[in-house]
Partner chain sequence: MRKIRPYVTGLIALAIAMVIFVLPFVFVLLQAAKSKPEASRLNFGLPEKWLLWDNLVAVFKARDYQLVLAYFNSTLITVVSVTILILLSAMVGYVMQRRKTGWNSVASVALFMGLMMPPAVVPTIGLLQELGLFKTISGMILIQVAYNLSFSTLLFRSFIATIPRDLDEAARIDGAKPWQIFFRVILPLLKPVTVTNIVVQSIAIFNDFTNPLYYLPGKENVTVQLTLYNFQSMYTSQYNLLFMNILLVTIPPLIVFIFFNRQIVAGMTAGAVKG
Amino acid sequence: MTETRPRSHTSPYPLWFFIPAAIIYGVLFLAPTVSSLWFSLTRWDLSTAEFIGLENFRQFFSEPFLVQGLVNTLIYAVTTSGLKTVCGLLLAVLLTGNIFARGFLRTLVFFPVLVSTIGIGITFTVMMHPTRGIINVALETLGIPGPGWLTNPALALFSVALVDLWKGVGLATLIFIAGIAAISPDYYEAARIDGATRLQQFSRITLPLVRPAMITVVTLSLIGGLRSFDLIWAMTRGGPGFSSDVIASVIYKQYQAGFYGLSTAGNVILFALIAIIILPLTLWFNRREVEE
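May I have the structure of the chain above on its own, in the form predicted alone?
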């Protein structure tokens, strides 16, 4: 009798196939990450570095405007992610139905994704001008006093978030359209035979089966919101005051002022914030998907 040996689960590719990718990953990601961790513990400039421990992090959390940037980052990320998820799903349901000019409307919704973020920021800054902007001029024509979209500290961050929604909802819609298109029409046909309304079809069929697409949209939107910088900088530069500052804009301002160690600590905090939010959220989504 011959002894049967268990098959070894080895990779079909030689080990050296992975070496180029590992080198690129190490040079472009691991090395900068480790360097950032080290420099966040120092007071450094272009020629010297003095180890000061956790002093940069203590100073970061002791400065009110830096803490406000952290809070604004969370508010901005949750707001934009929630709006993109809800609006993207509703638009996807609309654009997968039998409506006139469906292809054109899909293109129209997705088009802002392709436009330069800086260009969009400059354009909406002009449109949201408190006295000469087209939005407030139109509101005044209707007898409604226009607010200071970007000059009112209470509205500035949310005004930028609405512009971010306009630019990014097209990608969320595209992902949801792909998810809805993957649902078998037989489910809807059986539901119609049983007398289900459109709302019941949406809540009992579309919403549960589009969950993988929703996970993707929520994850990408949250990461984008936490990392957002260019649109905010183009529209408000963190103002008025520090009312629309986020971590990324705070980091940039600290670099401009020459506080390199403090700004590097901000980078580490931003990296940790994204990891702390996204990793558990992804694990929870995946566990829910497996259970269901």
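Residue numbers count along the first chain shown, from 1. We call the rigid core whatever largest set of C-alpha positions still superposes within 1.5 Å between the two forms. Given the structure is predicted, the values throughout are model-derived calculations rather than measurements. What changes on going to the form predicted together with the partner chain:
- Relative to the superposed core, Phe271 shifts its CA atom by less than 2 Å between these two forms.
- After superposing the rigid core, the Cα of Ala22 is displaced by 2 Å or more between these two forms.
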The other form holds:
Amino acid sequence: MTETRPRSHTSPYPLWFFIPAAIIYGVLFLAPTVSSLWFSLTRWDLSTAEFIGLENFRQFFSEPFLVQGLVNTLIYAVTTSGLKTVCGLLLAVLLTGNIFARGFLRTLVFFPVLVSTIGIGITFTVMMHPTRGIINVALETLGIPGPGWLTNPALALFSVALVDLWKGVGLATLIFIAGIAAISPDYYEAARIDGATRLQQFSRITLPLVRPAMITVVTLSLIGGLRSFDLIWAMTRGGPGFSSDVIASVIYKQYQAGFYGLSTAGNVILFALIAIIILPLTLWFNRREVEE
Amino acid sequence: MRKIRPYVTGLIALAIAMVIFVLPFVFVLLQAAKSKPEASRLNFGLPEKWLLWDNLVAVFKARDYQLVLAYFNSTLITVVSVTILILLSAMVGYVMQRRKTGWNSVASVALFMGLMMPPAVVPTIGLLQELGLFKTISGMILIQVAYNLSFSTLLFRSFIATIPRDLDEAARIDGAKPWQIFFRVILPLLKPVTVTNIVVQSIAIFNDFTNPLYYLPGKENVTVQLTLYNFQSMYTSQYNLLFMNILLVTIPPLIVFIFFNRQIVAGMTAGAVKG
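Having seen the form predicted alone, can you show the form predicted together with the partner chain?
To see the whole picture, the full complex is given below, headed by that same chain.
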């Protein structure tokens, strides 16, 4: 083995290891992201781009159905994230407790995370059929008139959010289970000796100490909710009307219609929305953590 | 009383979970076994005759064996992109973890962006067209690599932190070249996290719908998820075939899940712990 250069000057960790990944990532992810800032300011047919300034954004914010897509995105993200956090935490507490068939229950709750979103979307669309769907048939036998889950414009977005909860709660539960498992049993022991009730144990020990897991769940599900497209597309295509359109489905519709500049402007608005919500949240979470 | 309680709560939870999480899958199975008129009633009844096999054959034959082509395409995309992903992200994770350099902060920002930001689709389509990669399987593979690099790298980076540096030193003293240290010493040690990565990423890429919808249109490029989407618009009167297709799409992740339950759980939580 002959070394031409003295060993101390060559690192055993070659920087060129970055290069293949950087090329693929830079070309296919970063470059389009950066160029979208330019293309959103143009009237664009993929070959020629004519600069039109902020016209796309003006149009986006002056069309009521596009603005509704923006509002729906926020509603959808907050609803799904809130539901996943609350339900995930409760399920995790249940599934770390001493109960029968615990392992099987964990598996059951988690499995939908892995299944095709489109498949789940289609299945629930059929089950939510206003007259023949099994959900409303079951409600009817109980004497409750079932609503038009996906046909009622006031309800469609929330129905999809419920299905999103069904599919995604398993991941939230899993993260909370990992968080709860990391809490030392000594705390509970001491609390029990002091005579704390289960509810007190939950609010004084579990809740504060599961914070890192909660930050993860909230952040992940917010990002997922803001970006979500496939489930909404499979279930309602943004309808009825535009009542369940979100930014991601607006981007797709404008792309299909050939409005490439407008579609890209939608993308830039989505970037901005995610950055405005997630960055301060992350900073705030981190600061609180340091203070504690 | 103390002894019964876990059973009571367990059984109640089990009953509720069965209704909420199992019934939809049973529904899919039943629909997939029904005849066309029976399935169109959308009810929960048992099929008069179990036509699972007939429906299976019908779904495979539909549109000139499109589903076979779709399985081939999906498998090809998944296998190749996961292989590239593993290799590249292990390399990046390794150097990021081991070597202090100014590039690390650049890489960290890139990782964070990759986890958070949605891709800019239309500019990407424009770019793929320029490169001649639009509507091609290779283009789709590169896209999957680019979009999933961040998550993979994150998993590798945190795992590599647990491998002692002494090993690198020992290999170095034995005269290994830098790339040999990585490929002959480190990479084999990464097996647990590699398996996690393979499992989690293959499920994600196999189930991906949005990216093939944008970047891989065209009949000959169809993927498994897109067949579902096509069936949905085409066979609104043939629910039995639609649900047979859903059943078929659900089976691969089910098999993976049965074999790799533990790794998936480990991977999902490891990746989820703050990036």
